[in-house]
Every structure is written in C-alpha cells, then in structure tokens.
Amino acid sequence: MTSISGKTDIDWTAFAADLAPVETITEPVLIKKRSRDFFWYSPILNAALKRCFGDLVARPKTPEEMAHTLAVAYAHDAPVVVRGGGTGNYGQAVPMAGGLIIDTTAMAGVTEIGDGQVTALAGTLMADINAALAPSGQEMAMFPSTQDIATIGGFVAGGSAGIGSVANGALRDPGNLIALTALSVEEMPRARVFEGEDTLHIHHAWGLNGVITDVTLRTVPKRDWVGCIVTFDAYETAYAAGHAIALAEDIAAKLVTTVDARICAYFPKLEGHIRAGKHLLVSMIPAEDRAAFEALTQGHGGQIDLMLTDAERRALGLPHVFDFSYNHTTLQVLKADRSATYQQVGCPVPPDPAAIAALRPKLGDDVWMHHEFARVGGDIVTFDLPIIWFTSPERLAEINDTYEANGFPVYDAHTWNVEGGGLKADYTHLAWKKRMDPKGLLNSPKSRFWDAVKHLSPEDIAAKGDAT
C-alpha cells in the first residue's frame, strides 16, 4: 500500500498487518473522508487543508487496542492524528503530515455512573451519555450543539463550552472536567491519569500531547427543559434581555443565545413560527420557570413566539432550539451559502448592551452578530460568533481590527495552530507533549512552536513561559 498523502515512505501494508487485530480502513475514498473535519467553515483553512490526507485509518475498540495502535505507530515513526466525530472547526483532525488516522468512535461506552459524575470511553457520543444518565435523574453539565455526532474525547480535546455553560461554566472551570486518562506514544505506551486542574494539560490540546482513552465529567440533576424563542425589534434589547436571564435567580437557564434578524432568514424550519425580520433570543429553561421567563422577556419588550416542551416540539416537526445556537447557527447559513464564515470574539465584562449597539454600525453590513452567554470563573460573559460574508483575508483582518479596537478581543477561528485560539498561551502543553510523545508523532504540525523546542527537555520547554 503506497502513501495516499505522498508525505510518508512507510510500508502501509506492513503497518496494517502489524496493527492486527485492530480494525483498519484502507480504501482511499474512506481515508480521505476521515481526513476532514469542519475546517471548511473557514475559507482560509479550507484553502490550506483541503488537500491534506492520511494514509491509513485504525479503529481500536478498547484502550488496550489503542495502546497497541500507538506502539505500532511508534515503531514505524508514523505521524498520528486522533479523531472523534470530526465536528471541530479548526482542522484539529486533519493529518497535515499524512500518516495514521485513529478513529475513536469504536472505543465507546459509558463505564460508570456515580452521584454527580459519569465516566465514558473517549469515542462515546455525548447524546448517548445523556441517554445513559437519564434513568439516574442526571444529565451532562454541558454539551455541544453537535452532541448527536460529537464524541466526549473530541469535546475534551478540542472544545471549551456548550449548551449548559451559562449555568455550569466552561469545560475548563473547576469541577466540570473531573479526570481523564491519556496514553503516551512510546515503545510501550503508558496510561496516565490526570485529575482536577491537571486535566487542563490535555484539555483543548487537540491531541498533541497524549491520546485520551476515557473521561470523567460532572453531571447535574436532569430537568424538564422547555425550548423558547423570543423576538425583539432591536438587537441590543434582545442582548439586554439575555443578560437579565443569565443573571436571574428565578430562571435556571441552560442556554441563552441572541441572533441578528438577518441570520434568521437562513432558518427555514422556523418560518411561520416566529415573527419575520426580528432579532432572536433563544433559550432553554426548566418548565417550572416559564412564568418568570415570560415576565422578564416581555418586560424587556420581547414577544414569546415559541415555548415548547420536547414533546410539543416533536409534534410540530421542529428542531431543538439549540440548533439555533453556537456554531449550529453558522452551519444553518453555510447550508445555503458557502460564501459565509464566522469568527470567535470576546466581549466586555460585564455584558454591555450599549457597547454592542455602538459596535454594530462600525462593523459593516457584512458582519451579523450572534452572541452566546456563558459563565466563566463565576462571571456571566458573552462571546460573539458572527456570520461574516467573506470577500478576502484583508477584509477579514479589517473586521478583526475593528473588534479589537473597540475592546472586543478576537480568538482567531481561521488558524490551524493550537496556540492561536487563546487557551494554550504558554509552553506547558508542549512540555507535556515531550513527556507523552517524545518523537513528536501526535499532530505536531498543529503547533506553531513545537519544531523550535522539540530538542529540549520537558523542564526547559516549560521554563520558556509565554508561547504567544
């Protein structure tokens, strides 16, 4: 078997034989399909990554098979990329150096449910974790809008927040990510357990510094959720109402999202169910909080267009309200027009409707706001995931500069470097990479700085400090 990527001189037929009994995929069309994630959300990443392919796919079913797979990769000096459902947007799962793609989705299952926590293998779908938790009266503290196809290992390795973060914080907040096990890439891979704050060494490192095999996460009591969509005449009014909901002691919202009216034209399934041409506030609230939610949103000038239990939603044939939140909003637009893209932008703390109103005309008609409310470090914050109508890298840079100049920090969604997203701001993750991956086989092209420090000891790498 020759190299599909053209970037390796490994005998892939012999490699596949060495992997036995681990399942492999050798068909080029299927390998190429698993070489992609949602990087095409970005025209810049699409141009850079669309021709990057792996050479072989392995599908280990157990942590033991995963360890065997990594030992074979080590013996052959094979580049390795680990993927779950492939729902990431930054090319985390794209094999830029060719080599082996490890698909974790066969290594799945909930292994333990406790009081306030759940442990699952890395390839377990988050929707399946929530289903397994339901009989115990619990649910995940947060999950992404892609829970039906996203794995828990992928979420921990590449995600940061989701539905539930407005109540329970970001994934990195204390208590949410309880423990994880990661394998090293060595002649005899070692399983290392990271607990508490130490999990952050592996969290959001894109699989550069260890291969996650299982995760223990915080759970919360299950609630009877009601999906709500409220329409407003002005965007800043919707934003102000969202802030009030996030702060309200009598509304335990799991989701608070605001969406520019122009984006709503790309939500055809809502046509006839919401007022046309209005800005949206999208929320999930417990059924017992409906009266308080109605009073608050109507007091801010909103009109409640939808307030549905899950059974009522299904009867109407409508999607979950979280399909209109996070990057599912971007996906709804991209389904109709691939010239759109997005960005990730922080906002002043505490949320300030006046700052949002002042910024909107400065951005131009090619930027349509969409905000998510979350709790980070105990504070209510927002971040903007705007729809941007892409024309050129230069115009995108202008938009970024406008945000930054007005006090809205940009966390670039158009880079394949793990250090570019704002969470890996020092060399600590690369020190752990040297400990866990001494040959640098794990997804190394995704680090801006690995080549410059790979010859150093872990201690010397960590001592270099700021990596930005």
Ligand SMILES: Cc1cc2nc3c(=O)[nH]c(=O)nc-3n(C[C@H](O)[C@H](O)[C@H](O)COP(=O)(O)OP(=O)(O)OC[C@H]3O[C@@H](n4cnc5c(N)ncnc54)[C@H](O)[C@@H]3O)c2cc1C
Contents of the next structure:
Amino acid sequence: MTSISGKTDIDWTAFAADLAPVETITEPVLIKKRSRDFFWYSPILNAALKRCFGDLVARPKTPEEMAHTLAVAYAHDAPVVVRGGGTGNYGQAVPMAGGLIIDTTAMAGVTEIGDGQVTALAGTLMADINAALAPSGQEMAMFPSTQDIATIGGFVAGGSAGIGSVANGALRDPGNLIALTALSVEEMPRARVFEGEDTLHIHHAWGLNGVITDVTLRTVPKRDWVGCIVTFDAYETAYAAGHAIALAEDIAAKLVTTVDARICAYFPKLEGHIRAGKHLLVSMIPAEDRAAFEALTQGHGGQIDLMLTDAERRALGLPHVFDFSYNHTTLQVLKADRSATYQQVGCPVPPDPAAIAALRPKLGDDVWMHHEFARVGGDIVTFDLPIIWFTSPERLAEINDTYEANGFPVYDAHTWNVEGGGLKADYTHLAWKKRMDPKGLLNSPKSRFWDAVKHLSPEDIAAKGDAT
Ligand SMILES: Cc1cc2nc3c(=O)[nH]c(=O)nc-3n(C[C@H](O)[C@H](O)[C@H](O)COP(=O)(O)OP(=O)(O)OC[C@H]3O[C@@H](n4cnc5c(N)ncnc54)[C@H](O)[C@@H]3O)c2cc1C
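Shown: the form predicted alone; wanted: the form predicted in complex with this ligand:
Let us now look at the entire complex, which starts with that chain.
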C-alpha cells in the first residue's frame, strides 16, 4: 500500500498486518474523510490543512487494543493522530505529518456511575453519557453543542467549556475533570492515571502528549430544562439581561447566549417563532425558575418569544436552543454562506454592556457579535464568538487589533498550533510529551515549540517556563 499522505515511507500493508486483530480502514476515500475536522470554519486553516491526509485508520475497541496499536506505531516510527468525532475547529485532529489515524469511537461505553461522577471510555459520545446518567437523576456538568457526534476524549483533549459552563465553570475549573487515564507511546505503552489538577497536563493538549483511554468527570443533579429565546431591540440590552440572568440567585441557568440580530437572519428554523430583526438572548433554565426568568427579562425590555420544555420543542419540530449557541451559531451561518468565519475574543470582567456598545461601531459592518456567558474561576465572564465576513488575512488582523486595542483579548481561532489559542502558555504540556511520547510521534507539528525542546529532558523542558 503506498502512502496517501505522500509524507511517510512506511510499508502500510505490513503495518496493517501487524495491527491485527485491531480493525483498520484502508479505503483512501474514507481515510481522507477521517483526516478532516471542522478547520474549514477558518479560511486560513482551510488553505493550510485541506491537503493533509493520513495513511491508515485503526479502530481499537478496548484500551488493550489501543495499547497494541500504539506499540505497533512505535515500532514503525509512524506519526499518530488520535481522533474522536472530528468536530474540533483548529485542525486539531488533522494528520500534519501523515501516518496513522486512530479513530477512538469503537472504544466506547460508560464504565461507572457514582454519586457526582461518571467514568467513560474515551470514545464514548457525550450524548450517550448524558443518556446513561439520566436514570440515576444526574447529567454532565457541561457538554459541547456537538454532543451527538463528539467524544468525551475529544472534549477533554480539545475542548474547553460548553452548555453548563455558566453554572459549573470551564472544564479546567477545579472538580470538573476528576481523573483520566492516558497511554504513553512506547515499545510497551504504559497507562498513567492523572487526578485532580494533574489532569490539566493532558487537558486541551490536542492529543500531543498521551492517548486518553478513560475519563472521570463531575456530574450534577438532572433538571427539567426549559429552552428560552427572548428578543430585544438593542444588543447591549440583551447582553445586560444575560449578565443579570447569569448572576441571578433565583435562576439556575445552564446556558446564557446573546446573538446579534443580523446573525438571526441565518436561523431559518426559527422563522415565524421569533420576532424578525431583533437581537436574541438564548437560555436554558430549570422549569421551576420560569417566573423569575420572565420577570427579569421583561424588566430589561425583552419579549419572550419561545419558552419550551423538551416535549413542547419536539412537538413543534424545533431544534434545541443550544443549536444557536457556542460554535453552532457560526455553523448556522456557514451552512448558508462559506465566506463567513469567526474569532474567539475575551471581554472585560465583569461584563460591561457599555463597553460592548462602545465597541460595536468601531468593529465595522463585517463583524457581528455573539456572546457566551460562563463562570470561570468563580467569576461570570463573557466570550465573543463573532461572525466575521472574511475578505483577507489583513482585514482579519485589523479586526483583531481593534478588539485588542479596546481591551478585548483575542484567542486566535485561526491557528493550528496548540500554543496559539492561549491555554498552553508554558512548556508543561511538552515536558509531559517527552515523558509520554519520547519519539514525538503524536502529531508533533501541531506544537510550535516541540522541535526546539525535544532533545531536552522533561525537567529541562518544564524549566523553560513561559512559552508566549
Ligand atoms: C458546531 C460546533 C460546536 C462546538 N461547540 C463547542 C463547545 O460548546 N465547547 C467546546 O469546548 N468545543 C466546541 N466545539 C469543538 C468540539 O466540538 C469539541 O471540543 C468536541 O468535544 C471535540 O470532540 P471530538 O470527539 O469531536 O474531538 P476531535 O475533534 O476528534 O479531537 C479533538 C482533539 O482531541 C484529540 N483527541 C481526541 N480523542 C483523544 C484521545 N482519546 N486521547 C488524546 N487525544 C484525543 C484529537 O487528536 C484532537 O486534537 C464545537 C465545534 C463545532 C464544529
């Protein structure tokens, strides 16, 4: 079998034979499909990554088969990319150096449900975890809006926060990520358990420093959620109401999102259900908090257009309200027009509607705001995930500069470096890569600094401190 990527000189037929009994996929079309994720959200990443392909796909079903797969890769010096649902946005699961793609989705299942925690194999879909938890009266503390196709291993290795984060914090906040097991890539792969704060060495390292086989996460009591969409005349009023909901002691919201009216024109499924041309506040609240929610939003001048239990939503044939939050908002626009893209931007803390109002005219008509409210380190913060009508890298840089100059830090969504997005600011993840992946087989080109430090000991890599 010749190399599809054109980047390896490994005998892939012999490699596949060595993998037995692990299932493999050898059809080039399917390998190419599994070489992609949602990097095409970014025209910059699309140009850089669309021709990066792997050479073979392996589908281990158990941690033992995963260990065997990694041992074979080690023996052949094969580059390895681990892949869950492939819903990441930064080309996280794209094989930059060709080689083996390990699809984790066959290694799935909830293994233990406790009081306040759940353990699942890395390839388990998050919607399946939530379904398995329901009979015990629990649910995941947070999940991304891609829960139907995204895996728990991919969320821990590539994600950061999601629906539930306004109540329960980001994934990295204490108590949310309780433990994980990761395999090293060595002649005899070792399983290492990371607990508590130590899980952060592997969290959001994009699969560069160990292969996660199982994860233990915090769960919270299950509630009967009501999906709400409230419309407002002014964006900053929707934002102010969002802040008030996030802070309200009598409203235990699981989601608070605000969306510029111009974006809502790309939500055809909501046509006829919400007032046209208005700015949105999207929220999920417990059924018993409806009266408090109504009073608060109406007090801010909002009109409640939708307030539906899940059964009512299904009867109307409407999507979940979280399909209009996080990166699903961007997806709704991209479905209609591929010239849109997005950015990830922090906002002044505490949230300040006046700062948002002052910034809007400075950004220009090609930037349409969309904010997510979350609790990070105990504080309510917001992130802007704006729709940007892309014209050139120079204009994108100018938009970034405008945000930054006004006190809104940009966490660049158009980079394929793990160090580029702001969460891996020192060398700790690379010290762990040296320990867990001494040959540097786990998609090393995704790290801006690996080549410069790979000859050092883990201790010397860690001692390098700040990487920015
Ligand atoms: C429409 C849309 C909405 C989204 N909403 C959110 C959101 O609300 N919050 C959020 O955080 N993200 C969000 N994302 C990003 C992404 O969906 C999530 O992070 C998701 O959890 C990734 O899971 P996955 O299984 O698809 O991972 P993949 O994309 O397959 O992988 C992500 C990264 O993890 C690595 N990886 C996967 N499995 C393992 C493993 N077992 N061991 C080691 N490394 C591994 C991969 O190599 C890759 O680097 C969104 C993306 C889209 C397209």
